[in-house]
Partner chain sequence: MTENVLATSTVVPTVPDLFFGFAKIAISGFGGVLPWARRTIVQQRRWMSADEFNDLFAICQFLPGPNIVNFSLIYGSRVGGVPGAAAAVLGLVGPPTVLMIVLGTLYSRYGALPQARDALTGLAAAAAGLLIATAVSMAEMLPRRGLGAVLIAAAALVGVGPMQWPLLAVLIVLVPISIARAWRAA
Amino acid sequence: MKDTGGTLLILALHFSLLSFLAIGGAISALPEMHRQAVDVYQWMTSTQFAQLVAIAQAAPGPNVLIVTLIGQQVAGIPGALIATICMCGPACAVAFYVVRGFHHFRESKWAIAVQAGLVPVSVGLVGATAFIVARSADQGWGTLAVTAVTFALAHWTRISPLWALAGASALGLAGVL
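Could you give me the structure of that single chain in the form predicted alone?
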């Protein structure tokens, strides 16, 4: 679906709004990106979405790359540019002015309370993101097992999740997954 006008406008509106909800970074808005791209507009399948997330996470650079990839999938290069600019621009401009004002009140009780309140919000949004991506990627018992093992390694050991990625890649190349 690569039309110009209407789709670009939809991308611009959605990512402009999402930029204000991305507490903790663009990755925290991933569940809503998934809902819009897969469920509402049906621009891609859940599996395609999970593949874009994997590419964005594997590539060096900021997590906001997922926005660029979604925009590109939906409307080519113009979509990539619009989605990225609209995800980064509005919230950055507002954040700049809020931080300047917030700096003056950083020791006040309300400022400390706001900061403390945003931590669980960020953790919850990132947790929802992990759930959406895992649900989209787990297409069978094998991939579900890889997700479970990766979670266990990351949560209960100091072993890098990259080892689980390497193991899953080897299983995929061997045709097991």
The other form holds:
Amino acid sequence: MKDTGGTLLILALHFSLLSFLAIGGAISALPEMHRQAVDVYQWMTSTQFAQLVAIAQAAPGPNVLIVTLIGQQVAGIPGALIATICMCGPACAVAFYVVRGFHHFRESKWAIAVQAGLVPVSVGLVGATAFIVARSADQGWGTLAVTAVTFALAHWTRISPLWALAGASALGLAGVL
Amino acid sequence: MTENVLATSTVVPTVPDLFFGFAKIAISGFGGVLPWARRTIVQQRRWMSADEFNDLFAICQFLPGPNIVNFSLIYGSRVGGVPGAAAAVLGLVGPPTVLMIVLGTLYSRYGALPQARDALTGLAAAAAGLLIATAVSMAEMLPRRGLGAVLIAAAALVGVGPMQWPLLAVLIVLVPISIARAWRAA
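Next, give the form predicted together with its partner chain, keeping in mind that what was shown is the form predicted alone.
Complete assembly follows, chain above in first position.
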């Protein structure tokens, strides 16, 4: 990094804004993170992005911590901390002031409308996330088959997803993919 | 009635309880923290009734930002004010952030080695499959919300996915349309 201060500032601004755009959870904001990190700033390749998402999914913790990994790749430990704090902080501040004492939330009409209105958007965004990560992870027929089989196991069986992640890593390590 | 019975049997956590409780939830939470949060908070520690949990989580889904982090913050502040909020959020985010930094450092150092690269290729392909499964199970509940909901979701998917339009632009267009639609239906 030639200009660490500038990069940290970009990370801070980018994730502070994204903090408010993550409708229905941090996972909805993944395509925007991909657009910024891969296309706009060219911090990493699409393949690296998919690998970081995979590491975040395989590790325990809230989904939002993909931003820690992105920040860390871009600007080391300061980048990791700034990305994490900026992704959680601004939205948390809003949450703190908006909902104190707001106990009977589910009964007001506007709250119901806003909540119901956000659902289709967030479903579409999670779909976009799946699309972006699947395309970034695609290295040919072997990887497409792994993606398809993992989807089938997760959707139609109750097998822990950790087995699919472990099995797919083993296949990769064996040089099959 | 049920709610009252459960509410009287809930216990109020102290500030250290909040930190360690949410840290345990975070570290147990492979592939999403929500199921562990529910199990720990409602069943094991009885900090909230199931209804209270659902109500608070509904608020957090409506607020922007990471849901579960908002949840820990609001719950912590209700129970223990600012120290409670800080303890809950730091418990939830702190330990896994340290883990992520360790994993990220290993990735920077060894991620380009052939063996690591091959394993990560498989891991990423499987992670994509899990995300597709999440998206499909969420999409399955859309049709009963009407054709409009399906179209809005499709527009968000295509605009932010294949078209790679900026998220802010897509939200500015779609969110007001979708809320207006829900308002008329409500």
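Just so we're on the same page, rigid core means the largest C-alpha set that superposes within 1.5 Å between forms. Keep in mind that this is a model prediction, so the values were computed, not measured. Residue numbers count along the first chain shown, from 1.
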property: Rigid-core frame, C-alpha of W163, shift of 2 angstroms or more between these two forms; result: yes
